[in-house]
Every structure is written in C-alpha cells, then in structure tokens.
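Presented as structure tokens, the chain that follows is alone, the form predicted alone.
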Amino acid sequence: MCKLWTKLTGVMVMASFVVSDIALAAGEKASPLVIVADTRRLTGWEAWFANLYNESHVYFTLLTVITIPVVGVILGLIADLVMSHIGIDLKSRELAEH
C-alpha cells in the first residue's frame, strides 16, 4: 500500500511539472533569434573571420575544423623544437623501472 501511495505521489508531482510546461508553451511565439558577430571595430583577418561567420556558418565551421588541427600541429612542432634546444629529448626514452 505504501508503494502505491509513493507511486501516486510521484505521478502527481510529475504531472504538476508537465502542466506548468504546457501552460508556458501555450504563450506567444518568440521571434526568431539571429546571431551575428559585431564587425564594426574589427579590421584585417579578424573582420574577415567575423564576416565569414555572419555570411555562412557552414564555411566558418569548415574553416574552423580545418584550422584547429593545423594550428595544433604547428604549436606541437614549435614546442618540440624549443624542448630539443633546452635539452629535453623526448624522441629516445629509457625506462627507469626495473
């Protein structure tokens, strides 16, 4: 009997949440949201990148997806070069465990 009352109470609590959501969904429809980048103070490559974002999200996404790995490889190569100059050798590894 206790399980039945627990289930009924749970259903009533859930129904109260659903009823309030239905009441909120019945309101006026919101205007469509437009997301753009503010390019008024940008110059050079920043303005070009912001304009690309405003004009085509697909091209912006493709450029970003291509750019991120390329920049990661370049930064990794620079870090490897700097570490080899300061004496850290990561190319040959000797196991310290015996």
Given for the second form:
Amino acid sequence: MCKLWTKLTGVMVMASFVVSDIALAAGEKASPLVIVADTRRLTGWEAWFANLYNESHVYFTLLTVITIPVVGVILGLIADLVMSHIGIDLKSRELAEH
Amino acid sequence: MIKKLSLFTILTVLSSVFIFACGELGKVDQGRVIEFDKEKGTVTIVRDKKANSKNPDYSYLPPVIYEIPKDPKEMGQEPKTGKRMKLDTGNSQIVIFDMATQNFKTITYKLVEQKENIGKEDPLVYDRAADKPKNFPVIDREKKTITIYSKRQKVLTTLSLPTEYFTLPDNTWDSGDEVRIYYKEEGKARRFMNVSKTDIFKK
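Switch from the form predicted alone to the form predicted together with its partner chain and print that structure.
Now the complete complex, all chains and molecules, led by this one.
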C-alpha cells in the first residue's frame, strides 16, 4: 500500500512538471503546419493517392493502415508459392539430431 | 463471435474508405503571390506554368484569384506578396508583374555587383545576432541601386535602374511567397500551403 502511494505521488509530481512545461511552451501562437501534396505532375493511382491525402488525412491514414498488412499478406503468399516451387519446404521439418 | 465482429468492422471501414476515395478528388495549383487581401479572404497568384518546383516558370496569365480556406486549420502561414517574377542574371534582365497593365514587364538593368553561391545562412544575407534573415530588397534611392537576394538562385545582386522605376512600391523588386493550393471548385482553396515558409524538417 505504501509503495502504491509512493508511486502515485511520484506520478503526480512528474505530471506537475509536464503541465508547467506546457505552460512555458504556450508562447507566441504559431500558424498550423499545413501541407499540400504536389500532384501536378502525377497521374493514375499516384495522383489519386496523393489527392486523397490532400482531401482527408483521416481517410488517407485509414487506407494506409489497412493497405500495409493486406500487401504484406499478399507478398507473403507469393513468397510461399515461389519457395515451394524451388523446393524449399517450410511446412514440415525433419530433426537432424539423434 | 468476436472474430466475426472484427471482420465486419474491418470490411465496413474498408468499404467506406473506398466509397469515399472513389468520389471526385480535387486538383493542385501552385504559384507566386502577387496580392493578398486578408479582409476579403483572397489571394492572387501567378501560376507556375511548368509545374516543376525545381525550375519554376511564373509566366501564366491572367493571374489566378483564390478564396482562402474558411477553416483556419487548413490555412498555412500568411503569404508575403511581391511582383518580381524572374531575375535573369545571364541577360541582366528582371521581369516584374505590372499591376497597371496586368502584364509582365521585362527591364534590362546595369549590373553593379553580383555574388554567387550565397546560401540562406550566409552572413551577407543572415543576421546571426538577431537570428533572422536580413531584409531584402535594399533600395537606395540616392544611388539608384537595388540589392536583391534570390534564395533559389543563391545569388546576391546589386543593380542599377533608371530613375523612373524608383517611384514603384518596394515589393515590386521582391519575390512573393510560393504557395500551393488544393481545390475542388475553381477559385476556392480547400487547403492552402505556404511553400516558402514551410519547413517540414524543422522541429
């Protein structure tokens, strides 16, 4: 119980430092960092993907987060297929030790 | 049950993203700012004709007017205006946008001094004590000279012009900020980026 209270007090002290840091950082109001992807010379899917970023960061993030694992699975399956064709068997193993 | 639910959620999110993404997306425009009216909420740019950010060509006429985004989160730093479109050091010519004729004007100048390969943090153009860039152009109305610094060309030029040009406003000799606009409807910016004042590598 005593340990718990010590930890809680420590967290509160650290939090107070963080709050004061935020207050110090709140100086002159800066303009937001706005980025527009340059799609003027892009065509096809590249233009579409970059324009999706310009349209909505939320949708761009969602699509990226979903696309990466899907592409990973597809590449993994292709690698599996290639390896089984060249004779590398990853589905079973024989123990060499006796 | 949980597996079915998570699969259903992923499929719902994926289909909604694709439905949204298949809709009509906007276009991007880029140019140099010649006028900015904060009260009216409009910005006038001379479009980059080549669409090549490394070697721009500000020669598209007429100038294009855009309404700036109403949402302040979609608007970057306010742009600086300027009428200098090109500094041709090889032919000793300067191209400005003339507001009276709404056209470009090419002026041949007499070179006084030129220093090349001047980076943006060179002591000649950067005040280390104040930690900010020095103000350019420097206009000397007595000597009839103008000193211009071009960050892109890395050149610091002092040139001499006929007396008649010294009645023009100071920003005639300055280059306006380069801005990039995302729009869906002609003349209405949905997102506004000040390329000249945005350093994505700065913390």
